[in-house]
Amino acid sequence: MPDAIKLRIKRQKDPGSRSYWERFTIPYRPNMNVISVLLEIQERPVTAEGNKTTPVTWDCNCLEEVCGACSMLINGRARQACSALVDQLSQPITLEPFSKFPCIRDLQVDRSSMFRNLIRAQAWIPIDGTYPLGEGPRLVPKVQEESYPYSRCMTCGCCLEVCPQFMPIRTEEDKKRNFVGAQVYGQVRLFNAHPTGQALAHERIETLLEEGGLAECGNAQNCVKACPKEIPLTDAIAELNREAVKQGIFGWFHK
């Protein structure tokens, strides 16, 4: 059992600053996760060399791997800080922000591009709430069972961090890139399978036929390996490719 926990943290003061590394040593306690380690540094922001510094900035919310906010690179692996237990990590523990998203400060990044792509793909059920809908359509158990894993997506960004097709976003010009990534594919698969969501199924597939859609997926399959919720993203990509081919062929015949 170690006496102390040693860390290396990649830091950045603001989006326009250069990154730098700081080392920290904090007392060991059993059953700590990375968030509890960061809280210790926040309470006493002193480097391993004994120099006073600023508290480390990061995002977190639920602390039970549901919200996806605490995504970061931990020992080089894209994962959630709340579920990363210190006792299961080799030391020194290395913490870095995701490289594919703009760094706001330290370990906090801007994942808003993920939400913009969800809007682009109309990843929602088209219900405006202006009139009562009753109990809604029934889903057969088979469809429920197949769809449930996709509902677990927490927009954490792990799938995009490991995707070779998703390029880093650092400038305004980078934001114009259109590749939507696996998280959008999973949500399109989820909502297209819902009886009410099927009203927009055609439009969602049309979006994925545009630039930045399914054609730009290199099928590296890193996304399904990195997903902390074990969402079958490659299954979604395969299913959507079949639907896109059918829609493309029938659309061509109707021209």
Contents of the next structure:
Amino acid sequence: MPDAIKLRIKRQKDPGSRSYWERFTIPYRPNMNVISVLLEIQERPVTAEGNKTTPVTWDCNCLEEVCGACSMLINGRARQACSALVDQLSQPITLEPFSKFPCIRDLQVDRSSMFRNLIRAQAWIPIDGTYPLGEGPRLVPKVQEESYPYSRCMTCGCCLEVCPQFMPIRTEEDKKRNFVGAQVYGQVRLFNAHPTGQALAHERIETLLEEGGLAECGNAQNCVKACPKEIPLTDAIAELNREAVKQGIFGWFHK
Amino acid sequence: MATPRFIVVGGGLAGLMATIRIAEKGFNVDLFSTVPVKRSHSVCAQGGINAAKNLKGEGDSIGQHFDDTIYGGDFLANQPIVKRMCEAAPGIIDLFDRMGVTFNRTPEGLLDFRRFGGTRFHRTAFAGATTGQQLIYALDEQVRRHEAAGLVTKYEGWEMLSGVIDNQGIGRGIVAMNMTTMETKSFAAEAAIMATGGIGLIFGRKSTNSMNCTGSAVSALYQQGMLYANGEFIQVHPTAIPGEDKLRLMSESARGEGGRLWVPRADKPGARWYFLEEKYPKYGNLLPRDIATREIFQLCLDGYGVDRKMQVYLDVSHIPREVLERKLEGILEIYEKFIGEDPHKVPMRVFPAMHYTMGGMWVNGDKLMSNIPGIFGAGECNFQHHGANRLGANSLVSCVFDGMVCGDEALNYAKGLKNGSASVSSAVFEAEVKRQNGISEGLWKADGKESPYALWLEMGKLMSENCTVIRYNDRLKQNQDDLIKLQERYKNIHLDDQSRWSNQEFLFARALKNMLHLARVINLGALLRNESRGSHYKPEFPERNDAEWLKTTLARFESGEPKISYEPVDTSLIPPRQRKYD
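Show the form predicted together with its partner chain, please, the one above being the form predicted alone.
Following is the full complex, with the preceding chain placed first.
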């Protein structure tokens, strides 16, 4: 059993400055995850060389891999820091912020474009209101069981970070133009399958036919491998492609 | 009056529901959250949401749900609002079903229901074992719809620092800080709804709560004159898994689906002791949380824990894999990922962990408004509904119900206001921003010796050891002195990080001061309450004492200290009776 954990952390003071690396050595305790290592640095921010530094900035909240906040690159792999157990990582453990999203500070990045794309795709059920309107539609268990995995998407960003078609966001224009990516396809698949959600199915597919949409998927299939919730993202893409082709032909006949 | 504006602080189930209620009436909402709202702590709720829909032919009823809730809370809850909540619950489930939540289904395509603690009916609707996540996503999606329509403005990554209270004592908005730019601003509104959730971080890393559950905003209001009620009632959940950074919940639904608690028998090697089933044959593993927790805690203290450690087995390995995959996969996955053992095959090792705050900001029993007019409280951050102990799967329903009530009542309140926030002098807002900037500047300049993180862990240790499952007056007295010492040491704080850009240490240090004040409230309420009721248990006073203690604790902030008074509990609908589950 090692008596110390060695880390390399990529740091950046603010969006305008250059990144740099710092090394840390943390006393080993059993059952640590990357979060508890970062908490340790927070308490005693001293580098491996013994120099005082600032605590590392990173986003986190639930610490049980359901909120999606603590995504980062850990030994080069896009994943959540909470479920990254030290005992399962080779050392030195390398922590970097996601490379495709604008860095705010250290390991903290701006993923707000993902939420904006959910607006673009109308990723919701168009209910009339929250006043009493009786029961929802009946659903056979099979439909529920097929939809449930998609409903677990926590907008963590792993699928976009690993996608070759998703370009690094550097400007506001990039945010608008960029490939919307697998997270949006999963959600469109979810809402288009719902009896009420179907009302917007056509419009959602139309959106996916725009710039940055389905046509740009290169079928690298990295997204489905990176998804921490094992959402069948490539199934969603295949299904939506079929729908889009149908809709495209149908739309063409009506021109 | 100009078109009223509304503020919601907190983007969990309660806050989002309140936001939707106001936006769907066509009014503007400014929604504040320390995290993107989709990442709020509601995602951690696992097991389900209660409503007496009686879809299993068991004869369940709203009256039974109401009685179970009041009885489970050991008669400390004000009853009329609880009755309204139980009446609203079936409609709330229907609403989520209409919003597309992927609830588990019966073969006929109806909603499936499972059992939970403190009731003998199948009353809990669920979406796998990630129900909170599915519910908050449904509301998040609806809020996004209103955001797209221009009715909701999200302030994600902003932390509320305080309320803006005018010269007449009326709440007129809030002061908040941008957590990236560190800019402090005031925001005016006719009404502000607090939906800030629990306060688990007061117990350090020894709770199941998320990292933003500091209670800081509510504490700031308490220091501005808001009453805080029943602070001493802290729920410790029976089954969580150990962790260095937090204790992770293993949902009660594991037991609802047939999971069993056991330890190896000391007298018979190889044999198992199903300690709850033996002692409580009627409810077995589905006792209310306060009692199950005490049983596990005492058993481990007596040396019967697994490997003589503070742990017992939670076993689902006898349940068919197909059932586990359909109904419990979300939590079993957490166990496997974080512990590295497969709970489909081996029993899980669990121990109680601080989980929920029954107490919270005092709000009235009809409109859920605090004693500061214009400031409402929804969800876990208020004190209503759960009395001295919350039943499992009742928190989601109370969050959503409160969101509805607060949204509607905030609208009514604003319409009835003679003078809106626009009539308030800008000096009132400027003065509060100035006061907050003063606190911030003091912290920037602090050059003491104490680390905020180290102080936090010390507070967490004090609170976990003295203010949870078993409470003794001498220790609570000592704890009070120790907390005061921590407050003194806080004045000698320093920050390792002086950056004025996304400085998390600064924000944490600011919240820590507020956490210390609430810790004092919790501890003092516990010290004074000389009885045992629900989650509050004192071996020196082992019985419930209605004659002296059937009353709500009220904490008021006076010259830097909590001052305690009491008010009667509204027990007008169900006369208190002895609470027994065996």
